[in-house]
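Taking the form predicted alone, here's one chain by itself in structure tokens.
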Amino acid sequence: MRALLKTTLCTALVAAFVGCVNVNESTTVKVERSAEQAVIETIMTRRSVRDYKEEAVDREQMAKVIECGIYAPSAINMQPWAVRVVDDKAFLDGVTEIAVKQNPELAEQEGFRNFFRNAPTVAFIACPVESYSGEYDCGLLSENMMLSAWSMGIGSCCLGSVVPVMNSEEAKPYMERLQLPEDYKLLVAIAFGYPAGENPIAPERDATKAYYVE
């Protein structure tokens, strides 16, 4: 995985711009807004996920994905995050199991498979216990790895409900296993995956939550 992510650049945001080198300059208009039309359309239409195939999502893609999201701005490029991706079927349906346990109405949702909304794929993000501004930064890694993944037709959803049970002593053989450095904790898990279903309808958005200031 390691050698993936220094070799694979993010291509599908890269590709949108090749065509702007070497045409004349009404091309270059074109394909620029063609770009800037993609970007917004894949923010715009991008929804939590929780229905997925049980297909594993392909590694080079996700190695892209990853690649996006360490390239998140950070604080002094301090990068203070740590991104370890699973998608060992074992591993997650051992960590269901302890879900279950602690929990048993989990096992009572309709078509319930495991603890990460079902997904193949899970992507588990932290940060340094003592960061001023790490918790901001993997917020900003986690958005581009969403939106890079639903430009290629991989869903995701943020699961915040996956960190107490993985820091529960009954999961800590599994917390072992991610390997995170010392002094980190885990902040978030993502699950993604190839949509099983339709995409969701979005909620209606509060556009008066945002205004300029005179």
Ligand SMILES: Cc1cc2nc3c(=O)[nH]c(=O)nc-3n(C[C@H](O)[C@H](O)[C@H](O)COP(=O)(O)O)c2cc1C
Second form
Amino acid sequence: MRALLKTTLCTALVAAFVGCVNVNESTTVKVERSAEQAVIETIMTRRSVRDYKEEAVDREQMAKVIECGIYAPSAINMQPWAVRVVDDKAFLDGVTEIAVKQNPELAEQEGFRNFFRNAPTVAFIACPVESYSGEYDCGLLSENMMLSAWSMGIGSCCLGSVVPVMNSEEAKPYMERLQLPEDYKLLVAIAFGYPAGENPIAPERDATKAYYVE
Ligand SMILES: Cc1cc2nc3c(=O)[nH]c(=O)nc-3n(C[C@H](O)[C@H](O)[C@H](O)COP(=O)(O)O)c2cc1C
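What's the form predicted together with the ligand like, now that we've got the form predicted alone?
Next comes the full complex, this chain leading.
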């Protein structure tokens, strides 16, 4: 009986992770993946996407991404973050205008549409100015958001370059619209959107930076 239960459970688990992989535009193959493989595949294939379709990310999908974000661990479960998602084109274009005024070279980039790597949906991540582990915890939240997004076919890119522009005097009205709690600072913005091109190749990693100490 126990063996039967085990077999049934295993079958159900495998069935839950049967997914589709796009080999190319016209061919889709069904592959069976274990839960472990699915997580590893998501981590290893996630890349910073800098080329998006114009349509905003579906808000139901984005709700799941946010939920995955706030299920990240945080020191003594303080959840020291504030997440504000914007898919208002006028908002993103307004900040873009300010960024381009400050650095006109931005607009010379090929295919430039906005300052958020052309993303139609942007999450602004903030943490308390004074916090034991706010920045670390927000990093975990951010990665949860990016990985869960990628598992749903949504590309993302962390954008540290957005912070100084948002903190500038000209962008004050936009910062105010984010309604961040008092004594919070903007840490990073994350671009989200459906990828418009090929998945980028992974920049090289330095494997010597992590090793066992015997
Ligand atoms: C905190 C942080 C800030 C980043 N800021 C930017 C940025 O302003 N613009 C950008 O294009 N990419 C930015 N990136 C993306 C990195 O360039 C990218 O993660 C790195 O090159 C590795 O590539 P991969 O994400 O495709 O693996 C940022 C990443 C992090 C974690």
